[in-house]
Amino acid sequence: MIICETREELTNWRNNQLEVSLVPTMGALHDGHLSLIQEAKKHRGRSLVSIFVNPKQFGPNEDFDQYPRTLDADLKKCEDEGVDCVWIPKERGIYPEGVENAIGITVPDSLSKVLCGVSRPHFFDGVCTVVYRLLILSKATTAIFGEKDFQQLIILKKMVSDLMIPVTISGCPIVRETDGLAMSSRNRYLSSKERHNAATLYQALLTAKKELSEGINDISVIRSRLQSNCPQLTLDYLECVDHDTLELKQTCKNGDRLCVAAWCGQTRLIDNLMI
């Protein structure tokens, strides 16, 4: 396994590689990340994992400084998975003129001002800006993301299409704990009681899917019932969206996707489910 920190080192590594499958991460790797790495290993060419906590996607009152950083453990997991190269860029390697002076990508309101974008208005601009730079610098032919961040996945697919970047964005299914909680690096923030409460979110989504099959398809009714099924959580949003466009639906149907965000204590959980 090769470890790169600079663009020059990355260039040397990829010079003779025809295809590169990139797994962009912010570190604190868990089994969900490892499933993306395993998918990358199935592709031709070489697997590349980036570890970079991107300041541009954090708001002023968010957890950039507290975000878990577990580099030694991350490198061991990458080595165990047979990753060909781990890329740990410095901030100046991604933003040469500094984060505040970086020209960024602006995501259209139709995609960014719904779901997570309502409470995190600059998040997707920051995500697209860093992913664009990672793709350009790595010259990846494929980039692999998890479906837990479903809105992010759809936006990134549109970004590479609109900007004509020659890369395939591939989504992988959500990896869950045994009780259904979607794996996330931030789950480690949860206390034992909060961890128990957090698992009710996925169970409530499953209940909503079952009720849809029984004819309950009005999103306002589904939203009210889900909140009742998760009394320990504070609902940020529950929406039904078109699977391809993120268009909000008032009446749900098979093939749409339920997307949810809720607070468990001070930790924000997100999840989604195809219905």
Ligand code: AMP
The other form holds:
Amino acid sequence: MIICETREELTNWRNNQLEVSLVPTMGALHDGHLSLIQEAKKHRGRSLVSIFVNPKQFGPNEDFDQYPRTLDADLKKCEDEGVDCVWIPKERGIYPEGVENAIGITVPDSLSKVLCGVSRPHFFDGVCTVVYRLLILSKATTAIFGEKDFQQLIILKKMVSDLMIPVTISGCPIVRETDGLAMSSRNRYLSSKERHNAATLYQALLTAKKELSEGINDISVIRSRLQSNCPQLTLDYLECVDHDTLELKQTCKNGDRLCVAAWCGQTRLIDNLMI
Ligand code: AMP
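Moving from the form predicted alone, what structure would you give for the form predicted in complex with ligand AMP?
Next comes the full complex, and the chain you just saw is listed first.
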């Protein structure tokens, strides 16, 4: 396994016209990330994992400094998965003139100011800006993302299509703990009591799906029932969206997606479920 810091070290692959499957991450790798890596390994060519905690996607009061950084363990996991190269760029490798002076991608409000974008208005601009740069620098032919961040996946698909970037974006299902909690690098912030409470979110989504099949399809009703099914959590949002366009629905139907965010103590959980 190659460990590299700069784009130049990826040049050999590009010169040899190898296909490259990129898995962009912020590190603190768990089984959700590993499922993306396993998907990358199914593709022809080389597998490339990037580890970069992107300052541009964190708000001023968010956890950039505290974000878990576990590089040694991450490298071991990548090695065990048979990753061809781990790319750990420095901040100046991605933002040569500094984050503040970087030209960025702006996502239309219709996609970036709904769901997670209500409480994190600059988040998706930051994500698109870094992913754009990772794609251009790596010349990846495929990039693999998790459905855990469903809004992000839809926005990135639109970005590569709008900007005509020659890459295929591939989405992978959510990997969960045995009690259903969606795996996340931030789950390690949870106390054991919070960890217990956190699992109620997915159970409440499953209940909503079941009730939907019994005819409860108004999102306002689903929202208040979901909140009462996870009383220890504070709902940030629950919305039903079109699977391809993220258009918000008042009335849910099969094939839509329920997207949720909720606070569990100081930790914000997100999850989603196809209904
Ligand atoms: P992050 O390191 O949190 O930026 O995530 C890197 C990638 O891993 C993103 O494409 C996420 O959607 C994906 N990911 C994170 N958690 C999970 C999970 N539980 N299941 C599947 N993919 C995930």
